[in-house]
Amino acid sequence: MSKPEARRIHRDQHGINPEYIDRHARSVIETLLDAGYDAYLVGGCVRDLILRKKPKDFDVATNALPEQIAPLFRRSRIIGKRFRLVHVRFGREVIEVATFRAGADLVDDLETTDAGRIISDNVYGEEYEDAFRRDFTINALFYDIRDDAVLDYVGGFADLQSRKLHVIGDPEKRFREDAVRMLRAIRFSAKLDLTLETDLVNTIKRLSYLLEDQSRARLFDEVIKLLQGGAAVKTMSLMCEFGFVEMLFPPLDQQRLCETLNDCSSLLCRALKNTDKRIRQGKSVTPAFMFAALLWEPVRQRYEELLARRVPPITAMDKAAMEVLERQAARVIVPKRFSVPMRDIWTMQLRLPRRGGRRAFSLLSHRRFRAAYDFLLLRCEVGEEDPALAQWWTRFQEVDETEAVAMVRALQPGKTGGSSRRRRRRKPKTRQANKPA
C-alpha cells in the first residue's frame, strides 16, 4: 500500500475551538513535538470536538515508541499486553499515548486466533497506517495543534457530515479481529445518531455469535459504555433489533424487553431515560443502579414464584437475586463492587415499607438508602408500590428529628410491618437490707 495523501481540513471547515482542547493533552503533544516526534490528538476526542460535544477523554498518537515516550514525563507508565500504551498522569486525569500501529495487511507477525481475532499487536508503523487500522472512519481523524488542521485519510469527516457510520476496510474481517466492534457500532449509532448501512447491519447480525468468545469482564465494560452513552433507550432498542439482548443478558426475555422499551411507562424505560438525563446534566450514574433496574423484572418474577411456595420474603428475595445474578454471570459478569449494592437495593424494597420503631431511622442511615429510595420512586411511578410510601419517605428525609419521631409514632400498627409502641420497662430489683443479728 503506497502512502496516501491526507485530506487537510482547516478550522474554517471543521469548526473546532482550540480552547476546548484539554490543556494536559496539549502539554503532552507539545512535549513530544519538542522532543522531535510527530504527535496528534486522535480518535473519539477529535470526533466529538467536530460535533461540538465535550470529549470524555483525550488520546494522543505519535511515532515515538513507548520506551521513548515514558522518560519524557515524570508521572508515566507503560501498560498493555496486546498493544502497549503509555499512560501519562496529571492528578486524577490520564492522557493515553499510543504509538502509530502498522497496517494489518502489511505485517505477517500479528498474533491471531483461528477466528481471526488479534491477540498481540505490538507492530508499529506510520500515521496513515494507524488511521487505516482504526475501526470506524469517524474515529480515524487526527488533529494537529500546530495549525489547527484535521487530517483525514479515510473519509471520516464526510461521514460525520452525512451522519453515516462506515467500517474501515472489510467489515467481516474487522469484526473477526475484534468482535466488540459490533457493540461499538451500536453505541455510536445510538449516541451520535448515525445511520448504519444495510450491508453493515447484515454483517453484524450474521457475526453476532463471535461475541460468545469474548471475556465476560470485557463485555461488562462495553455494556457499561452502552448504557452510559447518553442514549440508553435507543441503544437497548438496537440491541433488541440485532438480537444481542439474550446473548448479553440471559435472564431477560428479548421479546418482552422490546415491548417494554416501546412502553415509556415501564420501570426500565423510566430508569434508562433518567440515566440519559443525569448524563446530559453531567451527573454521575452508578452501574449498580442501572443493572438493578435492568434485571429487576426477572428478579421480581422469581421472587413472586418463591413467595407462592411460602418461602419467607427476605429469603425469597435473596434467593431470587442470587439465581438471576448467576444466570447473568454466564455471559456478562457483574463485579462484586456492583452486584452487592444491587442486592441491597432489591432487598431494601421489602424493608422500606416496614417503618415502625427504630426501623425508619436505621434504614435512613443505611449507605444504600438513597439508591433504594430512588428505586422505590420508580416502582411507585409504575404502580408496583403505593405512592403514599414514597411520599412518606420523601418527607421523612426533610423534617427534623422531633417531627420524624412523630411521623413514626403516627403509623398504624399492622399496616407498616412494625409498631411504634414502647416496651414496658421492668422495675429494678431492690436489695434487702441486712437484718441485724
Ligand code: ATP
The other form holds:
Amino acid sequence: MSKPEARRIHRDQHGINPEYIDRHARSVIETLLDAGYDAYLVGGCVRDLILRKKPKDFDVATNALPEQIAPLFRRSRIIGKRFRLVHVRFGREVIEVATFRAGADLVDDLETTDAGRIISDNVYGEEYEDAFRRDFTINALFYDIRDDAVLDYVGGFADLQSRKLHVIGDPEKRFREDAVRMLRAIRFSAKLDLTLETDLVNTIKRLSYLLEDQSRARLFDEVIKLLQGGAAVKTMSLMCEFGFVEMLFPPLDQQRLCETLNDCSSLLCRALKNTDKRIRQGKSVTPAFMFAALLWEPVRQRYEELLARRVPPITAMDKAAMEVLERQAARVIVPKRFSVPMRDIWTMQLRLPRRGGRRAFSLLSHRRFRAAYDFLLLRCEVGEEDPALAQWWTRFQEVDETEAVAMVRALQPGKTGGSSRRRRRRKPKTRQANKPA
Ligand code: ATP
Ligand code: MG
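After the form predicted on its own, can we look at the form predicted together with adenosine-5'-triphosphate?
The next block holds the full complex; its first chain is the one shown before.
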C-alpha cells in the first residue's frame, strides 16, 4: 500500500474547542514532540470532541517505541502482553500512550488463525497504518495539538457529520479478524446515534455466530460497556434485532424479552432505563445490579419451579441462581466479584418481606440493602411484588428509631415486635409469603 495523504480538517471546520482537551494528555504530547517524536490524540476522544461529547479518556498515539516513551515520564509503566503500551499516570488519571501499529490488511507476517482471527498484533507501523488498523472510520481520527487540525485518512470526519458507522476495509474480513467489533458496532450505533447501513446489518447478522468462540472474560467486559454506554435500552433493542441476546445470555428467552422492550414492561427494561438515566445524571451504576436484573427472569422462573417441588425457599433461590449463572458462564462469564453480590440481591428479595422482630433492622444494615431495595422497587413496578412492601421499606428508612420500632410492631398486632424467632418458627410456613412473584 502506498502511503496515503491525510485530509487535514482545520479548526474552523471541525469546531473543537482546544480548551476541552485534557491538560495531562496535552502535556504528554508536548513532551513527546519536544523529544522529536510525532504524537497525536487518537480514537474515541477525537470522535467525542467532534460530536461535542465529553470523552471518557484521552489516548495518545506516537511513533516512539514503548522503551523510548517510558523514560520521558516520571510515573510511567509499560503494560500489556498482546500489544505493549505505556501508561503515564497523573494522580488518578492515566493517559494511555501507544506506538503506531500496523493492521492485518497491511502486514503479511501477522499471525492469524485458520478462521482469520488475529492472535498477535504487536507489529509497529506508520501513522497512516495505525489509522487503517482501527475498527471504524469515526474511531480513526487524529488530532494534532500543534495546529489544532484533525487528520483523517479514512473518511471518518464525513461519516461523523452524516452520522454513519462504517467499517474500515472489508467488514466481513474485519469481523472475522475480531468478532467483538460487531458488538462495538452496536455500541457506537446506540450510544452515538449512528446509522448502520443495510449491508453492514446483514453482514453482522450473518456472522453473529463468530461470537460463540470469543473469550468469555473479554465478552463480559464488552457487555458491561454495552450496558453502561448510556443507551442500554436502545442497545438491547439492537441486540434483539441482531439475534445476539440468546447468543450472549443463554438463560434468557430472547423473543419474550425483545417483545417487552416496546412498552418497557419487563423488569430488565426498567432496569436498563434507570441505568441510562443514572448515567445521564453522572451517577454510578454497578455491574452487579445490572446483571442481577439481566438474569432475574430465568432465576425467578427456576425458583418457582423448585418451590413447586417443595424445595425450601432459600435453597431454591440458591439453586436457581447457581444453575442460571452456570448456563450464563457458557458464553459470557460473570466474575465472582459481581456474581456474589448478585446472589445477595436475589436472596434478599426473599428476606425483605419478613420484617418482624429485629429482622428489619438487621436487613437495613446489610451491605447489600440499598441494591436489594432498589431491586424490590423494580419488582413492584412490574407487579411482581406488592407496592405496599416497597412503600413500607421506603418509609422505614426515613423515620426515626421510635417510629421504626412502631412500624415493626404494627406488622404483627398484639405482638411485642421483639425477637420472636421461636414463635415464628412454629408457625406453619406459608409459601406465599416468600414468593417473589
Ligand atoms: P469509548 O469512548 O467507549 O472508550 P473508544 O473508541 O475510545 O470508545 P476503546 O475501546 O477505548 O473505544 O478503544 C480505543 C480505540 O482503539 C478505538 O477508538 C479504536 O480506534 C481502537 N480499537 C479498539 N478496539 C478495537 C478493535 N477491536 N479493533 C480495531 N480497533 C479497535
Ligand atoms: Mg476509549
